[in-house]
Amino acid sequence: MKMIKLILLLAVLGVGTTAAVMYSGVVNVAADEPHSDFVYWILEETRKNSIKKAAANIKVPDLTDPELLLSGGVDYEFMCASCHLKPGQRESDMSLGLYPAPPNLTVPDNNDDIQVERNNFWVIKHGIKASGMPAWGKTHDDQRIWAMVAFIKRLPTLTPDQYQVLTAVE
């Protein structure tokens, strides 16, 4: 009986503390103020593990098709480059204004495994809540999203001139 009372007391305290934090306004939600290291770690670990689990069984197609690279490049230019940058670009108004900052996809991540491709597909298709990353799967089919994944895979190796050629609209 004492154990049940203790669990009930802890639950009431937990709910009360949560409500007090929520309604007091003490948590700063401004995008120009970073989270504490602890909160940032919790959010990052949650994001990484959620994406990895959700993307674990995605079947990756052959991403070496040149047509994928070309069609993915055009979409990247119009949908992604303002946040995730272009070769030779270090920042943009969007990359500076978003928190957490979007990853710079022009920089190699030294992690060239199939799980990265699965993760990229899942993120592009489903987006990430409260991050500025939209769910492009609502407007783009899987083939078009895989084209963006193929382009992103090659992006770190492109020069600014190569990028210009691959993203030009006819």
Given for the second form:
Amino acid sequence: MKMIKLILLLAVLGVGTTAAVMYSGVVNVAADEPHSDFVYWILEETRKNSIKKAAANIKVPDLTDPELLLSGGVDYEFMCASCHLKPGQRESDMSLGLYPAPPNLTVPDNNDDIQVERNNFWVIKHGIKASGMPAWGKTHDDQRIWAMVAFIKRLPTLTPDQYQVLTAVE
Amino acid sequence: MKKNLMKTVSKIALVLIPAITLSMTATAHDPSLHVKKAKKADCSKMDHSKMDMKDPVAIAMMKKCMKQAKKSKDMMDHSKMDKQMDHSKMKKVDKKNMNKDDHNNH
Ligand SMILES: [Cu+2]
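Give me the form predicted together with its partner chain now, not the form predicted alone.
Everything in the complex follows now, all chains and molecules, and the chain you saw is the first one.
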């Protein structure tokens, strides 16, 4: 009996605190005000593990076909570079203004694991909730998305001149 | 007199310092970043001697530039043209046809 009372009390307390936080308006949702380290850690771990699990069984095709770089390059320049930058560029409105910030995809992450390709494919296709990252799978087929994955894989090695040629429309 | 001068100077400083700081952050923001134009691949900078032709990046660049060269040839029928034509003056002609962005399915 005592146990049940205690659990009930805790439940009421939990719901009460949540409601108080929600309705009092104390949570700051401004993008120019970073999360506390603790909240950031919670969100980051949740995102990482969610993507890893969802992407675990994706079959990665051959990504070395040069045609992929051409398709992926044009798409990247047109749809992604504003947020994820291009060789020789260090910041943009989006890279500075968005929170969570879009990662700079032109810097090498020194991770050769195939899981990176799986994660990237999944993120590009499905996007990330409550962040600036859109789900491109609604408007682009898997082939187009794999091409972007292939392009991103080589992006950190590209010079600005190489990038220009690969991503130009013609 | 001196005190007045000091006041004026500090007033000017009060206006100028924030103005300069603000305008400096504004220059960090290049307006050209807002313009999206479809550019042609700049194939003139390619140095074939430095390219590893087994590298997918090099192959892809060659493909793009070959397509571009072919396209600009296809635009004109050279067989019907006067041989005296100065091609160096013809850049404008193919640029007009080249600048179209075919990425309009969004
Ligand atoms: Cu697109």
